[in-house]
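In structure tokens, the next block holds one chain alone, the form predicted on its own.
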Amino acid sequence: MSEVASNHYLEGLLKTYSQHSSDVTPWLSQMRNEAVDRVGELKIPTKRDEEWRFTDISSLTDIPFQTAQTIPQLQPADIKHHYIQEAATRLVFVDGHYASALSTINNDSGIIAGNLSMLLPSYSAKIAPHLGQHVSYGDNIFAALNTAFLHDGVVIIVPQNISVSSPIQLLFIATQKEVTSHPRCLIIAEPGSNVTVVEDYIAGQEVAYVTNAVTEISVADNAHVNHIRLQRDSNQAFHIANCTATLAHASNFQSINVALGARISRLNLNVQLASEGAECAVNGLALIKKRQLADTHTFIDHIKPHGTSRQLHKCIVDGAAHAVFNGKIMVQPNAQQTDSSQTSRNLLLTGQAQVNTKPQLEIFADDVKCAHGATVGQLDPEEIFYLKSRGLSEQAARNLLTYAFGAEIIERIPVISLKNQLEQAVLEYTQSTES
């Protein structure tokens, strides 16, 4: 038995695997079985692994987190304050399980949306080419675990040339202590379609739990996807996420990731510009304090010519918190006339705050336009002095500058009510800083 399979965390999880092993289609059952085999062969990463050297998750295995066996019966009134006003379709999951009574699906928009087990009988031919095909679980234990427990999950299919005017909200609520959930999202944007999806992780209470999420996004020819991902877990929680978007000819992918919660969070975001003329913009904000750790790893892979990518990632770190950003942009030999830029900007509010940032470019083509850069620093004393000269107190000046730093990312969110909500969250953060 491997090191990982012998620890209490994995043992507790795998005991529940067989519960759903016979209620899926043959190809999905085979995928799950293969994922279980990989779990037995892989190990939970440690700081000795280069990709995890700043992020110690050994405490994850100290508690025997198991999948939820009973689900609390929430009422719409219990979670209504988390709803996005503009969303006509909303899929709600509680502790990893689909809550149909809390979900709303607007069939008038022309989309196909629902829980995986509900849609598989009718749409297996559309789902099979994508599910488990974008996020690899062969060498990723967390993706393998998610796939092994793949039963409930979001499926959104936007048919050809359908433009969805209102955002789709995916709401994942964690309510129980010492429970592991495995949220799964599959978004398929067919040629010429347009959709905005908000993937939102919420804490029902301040307790320890594990969220292990996987999201796969397929953006077909000339399709446009806005993907907004919010991580607002309990400050005692662990949040591990893997997301991959694959872009076809002349497609456009806009990504905004905001990390506010979790004791330890890790996001692996991969964007593959797999065909000519694809475009992406990847924006991120980590807003952490006390002893939180937020780790973001991104990989933007330019595979074909005439691709364009823009990336801006920001971290605001207070208290003794620790932020990590590792962003790699690769330009493959055939990806001539690529236009790519990457910026990492980091603000430290105390002497104990820490950030490790590593923007990277790997270029194997000669006709490209690429740039990258990183800054790490504290608030500018001259800017503070200027605001004080205008009548603000020093604390008010610091709060205003911190707010402006984070608001640059929030302003890019195309959903007005959500943008306002997050602006308020940033404002409250600045007013409670430990600096």
Given for the second form:
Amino acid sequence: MSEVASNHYLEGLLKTYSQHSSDVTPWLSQMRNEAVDRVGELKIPTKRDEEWRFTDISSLTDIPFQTAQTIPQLQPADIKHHYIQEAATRLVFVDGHYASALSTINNDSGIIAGNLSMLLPSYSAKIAPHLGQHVSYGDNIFAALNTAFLHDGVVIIVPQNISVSSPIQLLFIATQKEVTSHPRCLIIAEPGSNVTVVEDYIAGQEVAYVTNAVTEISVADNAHVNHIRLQRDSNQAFHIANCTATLAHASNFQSINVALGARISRLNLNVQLASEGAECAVNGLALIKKRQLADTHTFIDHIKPHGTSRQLHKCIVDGAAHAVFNGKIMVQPNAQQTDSSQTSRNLLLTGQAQVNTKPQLEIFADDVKCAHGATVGQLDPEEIFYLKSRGLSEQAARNLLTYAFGAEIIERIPVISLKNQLEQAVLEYTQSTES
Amino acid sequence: MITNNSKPLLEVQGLHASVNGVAILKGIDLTINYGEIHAIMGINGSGKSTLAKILAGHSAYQVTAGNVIFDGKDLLALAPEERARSGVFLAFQYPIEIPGVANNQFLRLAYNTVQTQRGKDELDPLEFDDYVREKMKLLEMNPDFLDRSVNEGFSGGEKKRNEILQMALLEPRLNILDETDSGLDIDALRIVANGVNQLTNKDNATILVTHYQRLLNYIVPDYVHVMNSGRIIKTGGKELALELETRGYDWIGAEENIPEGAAL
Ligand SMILES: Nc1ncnc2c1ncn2[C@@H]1O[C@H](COP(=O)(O)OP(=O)(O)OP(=O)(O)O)[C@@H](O)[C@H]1O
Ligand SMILES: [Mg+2]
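Could I have the structure of this protein in the form predicted together with the partner chain, to go alongside the form predicted on its own above?
Let's see the whole complex now, leading with the same chain.
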């Protein structure tokens, strides 16, 4: 893609920016202005950028995706089927805008949850140390764009020693074509707290749009956060996400990332084990077909000693789809007694399906336990024969094995209705591949 | 059991087969009637498992000549799943592990597929659970095996029991047990053999591939066949197995090789 096109696109996007900026907290408007300046200096990446080698997003700039000018009035009945029944708190955003009428906030457990503009006046002191502090945009044009457009977003604060028993659902619905939304989430788990958050991206219509999300998660000392990220955007959409979790002393972060939708998706997930004894599990599943591309870049950074990380990333690739996994694990010089393992497993269902997987370990400490590995394969013909010899059709056998491959990740989701929903989605996926 | 009026269930006629162009089966003739139990013995690599897998429809083997008639139909024209649904069952010598597929889910899927084929009702998960637990009792199997992935991490003997459990569930007409006895401890051998004996009757037939006479003490064969380099070189009654146990296989070749007329 040419530089001209890129800049034209960005200019177009920023035009909508000026219409919004008024009445804000000074620190926030300063943050935004800096981001706007940075956007002016950066370009949309091309395949020449090492970080984007396999993912060509040049088609993103073919259409000047603006932020939504009008927001449709959705009724609860329109979106109810997307509700996770266990969730007591649900925040709904439509085309990037907070929909208070569709949202339910239950504070019984003691949590503070809501949209940024509502909570900012009262909780500025709690928000300021975190917002924009975990995801640093640097050269990352998409994170910078998101920050430039940071007017509203999700804020969840789980106060010290509070355990929230029911999951919190963050539902982002895209309903309009050729619109860009910049979802922003901030999750602050204070010391000793425990929370499960489901970040859920859904298509209201099978049209082309852009989701450019940023999520920041702070897991304080001894806190425990389950974060489930579900990308089921339209198969014509672009989904770009930057997510960073910062883990404090003896904290625990369990992350599950499922990518089902989007024409092109890219997730940058960054987990910082910033203090001693932090623990994380990072699970990923990309289930794609036709001409979809799902790119997951993860970076697990062991900064301090006695950290533990477990990563399992799986891709199931059908049709002429393309999965990319780039998983870097860094063990800093100080991070002795790190225990880390990383596995990338990939299933290619057709001859045209493609995967590029690159697990990387960079170890600068000597007393560590680290293992990593990657496999790419097809369904095992001996397994298929075994199932057929018991009466299952070729297709039923293939479906069962494909399902089993994905189920290993889905079974780790600690929200039962969501788990069932996704198991169903995988079944439908495997069945739709029937020729 | 041999009965005079029974009709053939399986007829293998002049079967030749190869894998990657290498001939493995070189003319097998074998007829099995309803109600009969046939043991197939023979040295390692003689083609016993190849025969078993060809009957089950494994695609790695090319049939180059011959016919297989199953219950009057051309078995070789059927896909593996069609063979299974019409009653062919192979208990594998090396049952494969299938990580991620729960054993109970797999067993129920297989059971319901075969039931549907027979025009019978499917069982829902709860009904099936009761049903499979009954069958497991027959084999003195721990119900914990239902919740594990198919054969994953099962010991050699546990895998073999899981195979016979599938046979008990699917109620096939032709049971092909490929070295089901190897890997079983002495008690397990007795239990599994008892299970098999309860499942064999005048409406089905069984092929037992084995290296050991011991199994045949429990499951008494009507015929014993000896295979060597892709052919059946000798057929006898159950006493042939005893003779093999004491004399080994060498003498058969020698006996067969005696030029015609020399013995006169
Ligand atoms: N897929 C294959 N590729 C190459 N050779 C094969 C294949 N399958 C079987 N063979 C060969 O065919 C011959 C017969 O093998 P088979 O497994 O049928 O023997 P068997 O009689 O069952 O032996 P055992 O008693 O050891 O189980 C062997 O020499 C084996 O190596
Ligand atoms: Mg064998």
